[in-house]
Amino acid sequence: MATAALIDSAMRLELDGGLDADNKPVVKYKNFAHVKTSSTPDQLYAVANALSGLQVYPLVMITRNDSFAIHS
């Protein structure tokens, strides 16, 4: 049977950067590599909200992705 182990995480920040010259909606990214894989969902939310206020853009959106390596 498969295992997986959790091996890194990042963080992403969408931020609105408002309507463009044909009025559609430009999406702006914040990219934050190697975040600990043990924290926890309150923990980046509280950190990525801080992180919101230093930006020129208003937050939208906190993303999470984790990486896993497959053993057998």
Given for the second form:
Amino acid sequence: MATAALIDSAMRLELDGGLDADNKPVVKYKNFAHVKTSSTPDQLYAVANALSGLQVYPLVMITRNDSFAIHS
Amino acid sequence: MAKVLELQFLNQENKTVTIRLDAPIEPVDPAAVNAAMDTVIAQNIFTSSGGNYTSKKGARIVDREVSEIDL
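Mind sharing the form predicted in complex with the partner chain? What's above is the form predicted alone.
Below: every chain and molecule of the assembly, starting with the one above.
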């Protein structure tokens, strides 16, 4: 049976950038690579809120991207 | 012009690693920056080629001014 091994994680913050000239919402993204695969959701949440608190755009969503290697 | 907040940390190899944030809140609140950097170190979720983030090195606002050149 093939197995999946977690090899890499990244975090992406989705930020509310307000409205553009056509009144359409603007979404800003901030990506963080080199996130430890062992990180917990609580840890990501704490860091995301700490960092987003230093910039003007409100934090909308935190996403985590995990990459798995598939082995036979 | 475009301002960027740079948070500089030292990793286990004593090399500088930087987190850059666009659109920093101004004026910058040093206590808030300090607290956020402490959180980054305490939660220890980031790694680098030189290992964990171990200490704060500094923080700064970088202001980039772009002037177009007519060709």
